[in-house]
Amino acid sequence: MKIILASASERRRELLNKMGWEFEVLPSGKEEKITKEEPWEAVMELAEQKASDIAGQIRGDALVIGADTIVVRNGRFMGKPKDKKEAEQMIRELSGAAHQVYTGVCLIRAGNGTPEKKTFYEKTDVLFYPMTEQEIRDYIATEEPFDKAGAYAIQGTCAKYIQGISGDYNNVVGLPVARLYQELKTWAFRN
């Protein structure tokens, strides 16, 4: 079955290529929009978005993987920074404190019939040490944070200030690649 991630995250198809897939990439064009306000479900329902949207431009069978992942210090939403301004924000609300990631995963089996669908995702505890303003500012500085949920990467120059994690280190990056194995194992690939 031929595999599209409906991602232009360049995280995310590293991430499948260590899984020794094949895939093709087909990045979804759609306008995101959140409703829910539980995380986990906002995260479940960005995926499905991107998911769908790639489903219904393709012909023959097909499993398209859509994913999104955000930040949540405190209930507050953090997306990818608009500007230095906002990445720096971001950054010191997170400096010296923990947070949770989320990635909502969709998984459409396009098709012949009735697509099939699988959403679910992941959450991962992660702690920063905390940083000096001077460490925040040369953060900044590498741009680094500019296309990242939360204004950072995990497995970036910001390694240096993650103190700890509980749960899936490639959630964080942008994709649980184990989980994601587990359900196609049990659902996708079970014919």
The other form holds:
2 protein chains.
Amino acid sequence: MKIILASASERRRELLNKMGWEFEVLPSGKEEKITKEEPWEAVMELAEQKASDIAGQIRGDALVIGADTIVVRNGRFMGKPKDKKEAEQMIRELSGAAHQVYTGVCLIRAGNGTPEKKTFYEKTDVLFYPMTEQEIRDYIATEEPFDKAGAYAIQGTCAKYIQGISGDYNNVVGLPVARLYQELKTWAFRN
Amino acid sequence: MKIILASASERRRELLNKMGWEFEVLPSGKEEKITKEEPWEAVMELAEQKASDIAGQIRGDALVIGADTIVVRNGRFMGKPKDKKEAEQMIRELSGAAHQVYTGVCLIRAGNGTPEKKTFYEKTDVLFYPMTEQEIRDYIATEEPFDKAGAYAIQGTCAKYIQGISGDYNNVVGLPVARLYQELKTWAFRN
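Now that we've seen the form predicted alone, could you pull up the form predicted in complex with another copy of the chain?
Whole complex next, starting from this chain.
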């Protein structure tokens, strides 16, 4: 079955590529709206919005994958930083502390048959070493933070500040490919 | 100060490169000998053997980095598989279970001044989803397992079988760059 990734994220595309799956990219242009308060509900809601938007536009059988990632520190949701100042604030809050990364994934089987939907999320705890103000400024200067939730890329040069994680690493990059593969396997058996 | 990586591992080279550090590669050709029984002692011992070998060969001030990684499951040490059969056995043992990855790192300041040495290790727990016999055979067929301790690459296509980890991800790839960066920072302040 044709797989469609309803996301503009380069990292998600790279992860799917690395898994050896063939897919098309059709990013959802719909404005995202969070109505839920709990992070796991919010990422699943956003993933569903993206997947539904694309599933409504396509013809023929396809599996649409929507995904959304947020960083949570002390109950505060962190999306992508608007500017340098906000990026600095985010990194300063993450420095020397633990936070959570949630990625919600929504799979919609769209097309001619009965539509089917499955939504799930993965949570990963991430612990940062303490960073000096100079290190924070140097990291912002790499420009790596600007299109990333929480203003950092675990797979980038920020790796040297990350003491450890608990959970799926690729979930922090932006897509829990292991869980996704397990879910797709179940679908393949059913269909 | 000049940094020398005393390892032939392409993954370690890539990780150091990604951190933006300049270094030379001088792999130690000395035969490795484990005399210790505990995994953390064994990886530190092997890292020291590699670093000492290279430190003894160079002239001028330099910081030599030696490293060694082993995978431990049920108390059994797993190095690189000798052949397809051993790779299959290793993956079969890791499937659906948790194991530990230890990387030992030895830093030796060699050259004109007083030699200084620092050795440490990092441990990461890794949990595999259960794999079918077909999945194990398919994974071995990618040839990814053959030059890796424990017969898998967490950064490769094996990612889809890894449910989660606890600890440093890059430690599983082969070099705990975050801890290494923190240690080098301390040295830089001292010297």
